[in-house]
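Taking the form predicted on its own, here's one chain by itself in structure tokens.
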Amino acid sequence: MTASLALDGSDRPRVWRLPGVYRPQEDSYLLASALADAGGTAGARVLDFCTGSGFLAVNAALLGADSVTAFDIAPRAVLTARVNAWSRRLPIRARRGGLDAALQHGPFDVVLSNPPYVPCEGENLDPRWDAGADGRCVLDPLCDSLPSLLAPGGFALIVHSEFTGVDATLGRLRDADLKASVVARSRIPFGPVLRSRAGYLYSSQLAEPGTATEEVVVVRADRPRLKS
């Protein structure tokens, strides 16, 4: 059953962050819930790929997860997750990195992300969220990645807009021999970069003429166990 949630991050933990890093938000908090509701995070090695604040890896580790180990590119990003993990003396260990480094540390019992994935128009303004002119350019590897990512039994939970292809995201996973599904929704309105992209959305018709809200969906994905 996909839960239908609307969240304000009211019962989450604060992060502390710098300028420029990204701010957990409503994907964020959609993302958090999913994974509490998962279970199966208490002992577990755990990614956060795309960290930012490294809120998501903070609620993984308390949570109970054994380690978390989080990923991002950007160094203010790296930086800001180190303090989150050390002021709450969780086990964290923040890297800067992409997939390659990430393959390299895995793999992993629960993969977490909240990618960049707004489509732009030209090249990325903003790492943050601008993601190409489909939204997928970090999504499609992570995809592709997850069956090498994941330990056998496994699960990754990854956020993003329905701009950005949910049916693709699916899709892309079970050529992968993932086991795919969405688990959570949440409609909410057009923030400052999507009201600045709605022209580009609606031109590319990823959105109708006239949308001013998006669709944020959690889609789950299962490496299967090993035939013993």
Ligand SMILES: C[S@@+](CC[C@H](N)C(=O)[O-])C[C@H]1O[C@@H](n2cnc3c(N)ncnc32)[C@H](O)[C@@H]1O
Contents of the next structure:
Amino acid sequence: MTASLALDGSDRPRVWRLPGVYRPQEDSYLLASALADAGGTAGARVLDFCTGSGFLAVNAALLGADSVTAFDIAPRAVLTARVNAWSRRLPIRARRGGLDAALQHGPFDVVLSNPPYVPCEGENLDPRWDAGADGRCVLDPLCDSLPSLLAPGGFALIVHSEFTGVDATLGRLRDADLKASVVARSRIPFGPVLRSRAGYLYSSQLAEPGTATEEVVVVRADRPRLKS
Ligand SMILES: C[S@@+](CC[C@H](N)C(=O)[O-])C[C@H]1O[C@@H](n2cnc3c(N)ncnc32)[C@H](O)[C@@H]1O
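If the structure you just shared is the form predicted on its own, then what does the corresponding form predicted together with this ligand look like?
To see the whole picture, the full complex is given below, headed by that same chain.
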């Protein structure tokens, strides 16, 4: 499970960002690398759910996707993704909305998502990364919707932290009759967000006290082809 592309993003397309829009980083790069390794993007209808700057949408379009539909709830993210698509003349449509909106635009051959997945205390603090007490408030509905979002024979690549529960994701996808496995992993030091949440991770037993690194994983889910 070695990534074929650099995990520091040095060989990835650079994207412009409005202030407040998520900066592509290790999780984005790991997912982009897994997408390049997966093959099957050329000519595909791709969904980039939780697009942020549009970084993954741009990667998919550069791999030859026929069309990329990118969704985000944040207006600044949608504007940023539109600028990054337009400046490269790529076939990306960035739209504002969540899962209900995305479901109206499918099905897709490839679904990509780097959703917010950081476990946090109380109300969600920052929708760029915070995702409820267990980090799964966007991830679980996304997993449950994949059978509808994906065309038969299509696949999804989703990135998240070990602290969000890899087995929970695999189990949820298999319960939805999808084939599911981990296709890429990378261990990285806590960044500023996780450092500020470390106390909660330890007290809620999502991480061993003293832990200062996290493993980020890419989970692949495949919808079987229809039997002829
Ligand atoms: C971790 S960032 C990922 C951005 C980008 N895909 C990347 O990898 O660089 C998550 C993004 O999801 C968006 N978001 C949060 N909740 C969402 C939801 N329910 N539906 C759609 N987008 C959401 C945030 O605004 C943020 O831009």
